[in-house]
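What follows is one chain in structure tokens, specifically the form predicted alone.
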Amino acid sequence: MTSWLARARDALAFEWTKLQSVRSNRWTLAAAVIVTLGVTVAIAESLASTPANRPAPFDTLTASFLGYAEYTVLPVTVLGVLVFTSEYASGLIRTTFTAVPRRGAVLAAKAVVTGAAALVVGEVLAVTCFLLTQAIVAGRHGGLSLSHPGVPGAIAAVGLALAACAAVGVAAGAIVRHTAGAIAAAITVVYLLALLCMFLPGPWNTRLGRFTMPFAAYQVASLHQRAGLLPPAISVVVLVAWPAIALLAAAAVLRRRDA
């Protein structure tokens, strides 16, 4: 058991060193955070200027995460893809598999490190976006507090959603190996399936859409449940199920082919 724990610790440390040592990762993430905060402020300002007699398109909780949903999720998903594809492109993957011969352990270490980093960043940014939005809309619409019913769970779920998207990216990179194709596969899971469902006639748009990541994330980030979607607790299961299935598929593929 001690030997297994030591190997797991070494694999995690190895992957963390690679992840945080690449300068472009930090710059990409910093740019994503800055853009997300700017878009969040713009959305909050637009919401605050909505006339009181006109219903707002989103409640103030959902509005807090609209910028986050695009300008944070997309770059982090791509970074998740690059965790594998950059090593395939450079040939470093052979060194990685030599250092850690069990490929499932490599996949697990990459997914854990990348997902954990995304979770921490996601939670901090989710809280920041929420507080910014509520401070801006408080004067006209009345802002929400962090202790308001539903808010803590929504913030936690939004951070979890970012970690799930990063894990989907890792899995796509492991399966496809080529950056462009892997990004396309990851974006299909994270965004495009939900977009396709939106073009279906009702009620199939909701019946199928509720099993996609964006619909599930919308449900857990709203004050009021949308009719036809899964309950928030089940929506969280949907968010977790997509990366779990993707990683299981990646593990099967890695075991069957050469580096």
The other form holds:
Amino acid sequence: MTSWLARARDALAFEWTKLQSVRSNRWTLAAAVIVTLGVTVAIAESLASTPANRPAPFDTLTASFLGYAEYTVLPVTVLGVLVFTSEYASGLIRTTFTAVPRRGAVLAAKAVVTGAAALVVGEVLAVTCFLLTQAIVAGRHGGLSLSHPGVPGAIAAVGLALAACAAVGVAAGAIVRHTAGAIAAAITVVYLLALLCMFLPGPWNTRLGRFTMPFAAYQVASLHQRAGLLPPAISVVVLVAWPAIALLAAAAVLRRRDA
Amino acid sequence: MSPAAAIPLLVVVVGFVAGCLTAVVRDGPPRYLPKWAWALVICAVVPWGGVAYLAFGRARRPGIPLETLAPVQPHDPGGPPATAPAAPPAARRRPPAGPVTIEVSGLTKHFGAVLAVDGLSFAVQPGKVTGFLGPNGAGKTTTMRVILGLDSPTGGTALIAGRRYRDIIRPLHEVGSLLDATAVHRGRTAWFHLLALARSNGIGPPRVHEVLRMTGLEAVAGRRVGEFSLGMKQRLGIAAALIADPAVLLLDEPVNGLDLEGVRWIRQLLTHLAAEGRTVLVSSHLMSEMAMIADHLIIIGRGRLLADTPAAAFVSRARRDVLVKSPRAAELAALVTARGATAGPDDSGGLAITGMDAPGIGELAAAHGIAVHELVPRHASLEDAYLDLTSGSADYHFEPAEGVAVR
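Can you return the structure of this protein in the form predicted in complex with its partner chain rather than the form predicted alone?
What follows is the whole complex; the chain from before opens it.
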């Protein structure tokens, strides 16, 4: 038992040291944060300038996270992909597997470390985006407070969604190995499946779409439930299920493939 | 292993189908689905085939068992090493205290239709530098990868102190390896590269300082590896291999691309490490490098063992003769032939005599009053001996065009 714990700690320390020691990772995150804040402010301003008698296109809770949904999720997903593909590209992956021969442990450690970093960034950014947006729209529409019913849960889930996207990226990187292909695969899961579903006719767009990550994230980040989508609790399960399934597939592939 | 691989995919497929079915049952079938919708459905469904291929498609060929690793058992014909008795694997938690051998037995590795390693068996003993030689494509790197648990063998085993590499806990403490010195992240500093490796096996920063000092990289520890020259990367690779002070060292072409000073440094280091009782396996495709470093030679070609011999014995086995130039060469040839040696014309116009040493020939000539202008004992170089051995097994070699016509 202790040896199991010690090995888990080793693997996590290994991956954390590698993640934080590459300068481009920090720059990517910093750029994502800055761009997200800028876009969030722009969206909030445009929302604040819509006439009060016309219904706003989004509720103010959802509007807080529109910038985040693209300008944070995309770079963080790519960061997750690079955690594996950069090692495959340089050949470092063989050194990694000789240091930690259990490939499942390597995958788990990478997913946990990247996911945890994404979770911290995601939660901090979610709170910041929420407070910024509410401060800007407060004059016209009446901003929400952090203690408004549904808001704490939404902020927690939005941060979690970022960790889920990072984990999907890690799994895609492990399965596909090449950066470009892995990014395409991860973006397919994180964005494009939902886009495909939206093109479906009739009730089928939401009927299938509600099982995709963007629909689920939309549902947990809204004040009012949309009909036809899954309830927020189930949506959180959907958000977690995608990376879980992807990581299981990655573990199976890693274990039986030559490095 | 393969049934486990099916589980996540089954979950996805079954979940998707179940979701669609419940939707159809509850809400009735869709009244119509236009052609473009079908196209979209196909687009969404087809990629799963690719995922399924990645999981199940590779290396699944008829006749090749997926997992043929035998359970851990000693293979050395001379009996298992004293320090690693054939205890059950669970009992081997700590690295063995004494010398450690590498045992490869009956190792076979297919890559699709290509047979990279073909029934290879050898043992690497502690206390000396063992050279692992073979032409390009002979299977050296593949063998080392299998020993390190990176590739799964198609058949046979590769054991370190009686265990598979994958079963070793904190393996860097037992086996240090360098497969490719350029396999480092360009954006990471040498310090963090080594620190990450150290932490992966529960080692602290002081040891990182130590290996940096040993390899002379202290001054550049804070620089990113992308700025390193090949020689510095090789040193970094050696530092990484030594990070946990292992009893076994596996180095793949460590002197490739090094200058003379670098080669000498590696030679001294390896000799020193072997003298401490470590097991050192160094691969190369150049005999000249190995001649300077290795005490023992394992030579392979086309994945098969060609020689497993002490380096000194290999040298003495090499062809040797004496070049003689004399105005009465024909007489001398007759004399030496009468004494059981063989004499033939040499390219340089002299006489090449094998089976007699130079003093013998000189005295024979003197006794018969034959003047000798040149008397040169010649050793075929190690290189020649190596080429003799491997010429039949090189994957690619040049053949003169006439050779084809004559045959």
